[in-house]
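One chain comes next, on its own, written as structure tokens: the form predicted on its own.
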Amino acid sequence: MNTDALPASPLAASGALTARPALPEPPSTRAADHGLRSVTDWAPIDAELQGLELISAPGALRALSRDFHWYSPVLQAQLADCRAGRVVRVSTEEDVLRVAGVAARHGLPLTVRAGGTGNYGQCVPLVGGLVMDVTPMMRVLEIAPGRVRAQAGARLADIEAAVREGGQALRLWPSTWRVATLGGFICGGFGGIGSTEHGVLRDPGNLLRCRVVTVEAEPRVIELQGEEIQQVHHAYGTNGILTEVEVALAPATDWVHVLVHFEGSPSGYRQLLDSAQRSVCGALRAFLMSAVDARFAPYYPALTGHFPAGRHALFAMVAPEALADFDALVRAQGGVLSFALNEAALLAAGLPPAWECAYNHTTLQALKADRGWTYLQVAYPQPFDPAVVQRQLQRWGDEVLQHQEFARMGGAPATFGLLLVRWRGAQRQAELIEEIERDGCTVFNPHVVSIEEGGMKTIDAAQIAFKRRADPHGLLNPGKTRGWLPGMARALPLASDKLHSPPSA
């Protein structure tokens, strides 16, 4: 989930409904409008990176080109012709310094891809140029008391099993998980599984050191740590490429896995949010907190039989020790305790672990049987008034289907949104976010391509500044974020203007 902020929306406080493009104007796919010229001759670009592998298929182009964007009618439309004139896989940091190194002197756009599990499209290319991918630096290289260090292209699945061995766990990871990597989770998430229990990645103490080549004729490599993290967490690898990071680690917990059900009505939903909201504000031990109406049943046939039809359902993993005091708060609230099983009694009865039933999981499971679906993020100010979601039930019916996740975020609760939404066109979009912000909640909107747009709501002058001194020419992930502008690439220090010719600001 890519949301970075919880206040209420400007709108929201007015209470004023004001026009509103449908959908903002996206970022141009022209390379000279990020002033930048599109390669025509590959010759000696491939000449320079011989000994790697290079792939030039246009099949293979076209899907190392694509992400989960397509969630999102809107973004599947717009980049439907972006891809890739080359991709070239890495595995060492001295790789990705070669890779880096020729992409500057050739003013070459580049765009780095890892597991590719995003649903902005922050590995998609907008003006073409080289993708790197980095899935093969996978290795795990550090594991001690309270942290792990690790290739950004490992997986969070390998990583997890590595440090399981010595009695550590993982503190969040996304739904995806077993296929998103650790430098595709800091550049483009921003919570999951996890995060009822420690936080979001940029509370303290959770993302710990990082390494990150920059794009210049001559990379160089800088190390960042603690806060400095921030300058490259969630900004969709457009400021600096990402080799190692250190993340902090928890003591391993045999978490158990929930599913309660609760009556149907909108009141039930009610009595749902409201146990979901005890259990994060009070001391249980949960790991995971996840609601949904419903009307999501049919959209999980692994669970005929435990989320029976017309009941809405809470997902959660608590700690055994928490189970009995989760068990008596729900049933306070009109639960009814479906199963509670640990991971290897889950698995071995054939049912997904409460993980794949949350976050854009969720969504993905509707989306394989109906494709009419798309989605909307939203954050709750807080404290949570699970009121405002009752009535949003009752509004919208069957257009809308009710996802709230449940977690901490600055030491605080956090509750937010993934809304399942009927796509009825882009201007119905536009609306159904007004109607949300009026509630005063904020929505970040996953069908735009921008940082800003879709989750900082505003430009992080820091990662700006950061930018200019890792990407001084403009070349990473061009159109991304609207906080960089032509005018301020630095000249290239090319033998010739063939590929590259910023203009003046």
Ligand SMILES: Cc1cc2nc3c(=O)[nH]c(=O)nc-3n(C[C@H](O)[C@H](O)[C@H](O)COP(=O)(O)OP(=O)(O)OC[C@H]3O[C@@H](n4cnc5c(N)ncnc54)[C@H](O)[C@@H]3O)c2cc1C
The other form holds:
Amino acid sequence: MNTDALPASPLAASGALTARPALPEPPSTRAADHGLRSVTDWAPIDAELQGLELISAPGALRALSRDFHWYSPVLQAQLADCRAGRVVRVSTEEDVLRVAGVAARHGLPLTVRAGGTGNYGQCVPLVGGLVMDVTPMMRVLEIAPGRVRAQAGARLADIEAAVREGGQALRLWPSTWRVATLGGFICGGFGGIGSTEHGVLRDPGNLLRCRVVTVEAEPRVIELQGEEIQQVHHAYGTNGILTEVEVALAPATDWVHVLVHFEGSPSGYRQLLDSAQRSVCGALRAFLMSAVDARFAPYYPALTGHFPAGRHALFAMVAPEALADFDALVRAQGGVLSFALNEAALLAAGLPPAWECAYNHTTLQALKADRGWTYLQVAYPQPFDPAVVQRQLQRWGDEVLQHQEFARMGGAPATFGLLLVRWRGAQRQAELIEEIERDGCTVFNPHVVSIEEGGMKTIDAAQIAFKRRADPHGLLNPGKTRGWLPGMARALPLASDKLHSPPSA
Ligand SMILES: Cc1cc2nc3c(=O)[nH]c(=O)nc-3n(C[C@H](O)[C@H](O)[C@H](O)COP(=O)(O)OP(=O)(O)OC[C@H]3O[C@@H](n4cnc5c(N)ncnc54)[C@H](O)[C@@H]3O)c2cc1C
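Structure of the form predicted in complex with this ligand (previous: the form predicted on its own):
Below is the entire complex, every chain and molecule, led by the chain shown above.
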């Protein structure tokens, strides 16, 4: 794909932007560039993994080497040929220990795959090797007041169903929770539905405990508690394999899903953002607060008549006792309540839940109709100033559609944008990123595969130190962290010389 085919923006043409590389250089997809060897003979590995479900059919290998990175035309091109040589399915911690040992003894690149819903090629095996599918590890192990412990491959929606029976609920989950797993959320996710009330994953009290398997000839289990879990959180499975996780629960609430619409002008969007901002800054209990501009309406066919053409929309989940205050607050800003229903009533009416209209599900609605879109993720400086969005709305016109999420982070309000961007080539994406950063915002670049170039910006020394303990040979998900260099790997105890002929130049 020629990613630079389209003309540069007027800003660049005027010389206001200095030439900037389109997007960072991607990591190599050659095993040798990561100090690893490509597997030439799977027979001894297959033999050692006998008894586990092993997949080698080309179609299945292709499908199980992909995730939702296709949101980015850049990653779609970059990762098109990345394929596992084998996929192994595991259902117990013993299975994981066994696979980890085989990987270490054979110097085999090993990438963990769970629901496969990540957006940045997080579970795509850059250099091939073995993919370990953990979704059969799906058991909920223990439910107690305020906490649940489950195998890492358990789906979040299944965990929720189990804890709801006892009047409890997960504190936060991604909008993909029907497929996404607990371990995948912790290793690949950030926050989501529920972050309006409980903050993001890394906020104190959300993550309680986990068990991590190391990748060594004799694998071990390391237990992490509380803050220690930050060492593996959002590390893309590069520094250990989670087998069990314990997270905090909240008392269950029968949230009211509300759709409010506002006048479709720039000032109408300002009023919408002001309403959302006031809702999350006040005492009103809300689980979700998601704003989209009027141009999203055609992408919500299930909401025809409820999300009227030419009106901006605010999707919220508010506590039943907060509904009257929320209604008064939005009305004061010119908002009109389209509906306010609990989830059972909503589903009975054939309407989508608010959480399916938020976070990256919003982007998905648009992509289903038009693959010419991509997106950029933005964190706005706090305290959030809606004027920034208003200026950007006017500056970019129909090239960028506005979508903001109102959450909490570190105990304070946090506002994120998932801007829907018309794809006009990598150079134009880089220009937009620069323009957004000039406005004082932070961009979490969704067109890159490394942890650092995407969200985290800097190398997390604690995560790299943990990788030295849990993945000393550098076999886990190679290429996904810029903090690990081939020279840092401890020499492998070789299982077979045949497999480890020196890498070709
Ligand atoms: C439509 C859509 C909406 C989304 N909404 C949100 C959202 O609201 N919030 C959010 O944070 N994200 C969101 N995402 C991204 C993604 O869905 C979540 O991060 C999700 O939690 C990933 O879980 P998964 O089971 O699919 O993990 P996968 O995609 O399979 O894996 C994610 C990463 O974690 C690693 N991993 C998985 N399991 C383990 C394990 N047991 N041990 C070690 N490493 C492991 C993988 O190697 C990979 O690097 C969205 C994506 C899409 C496509």
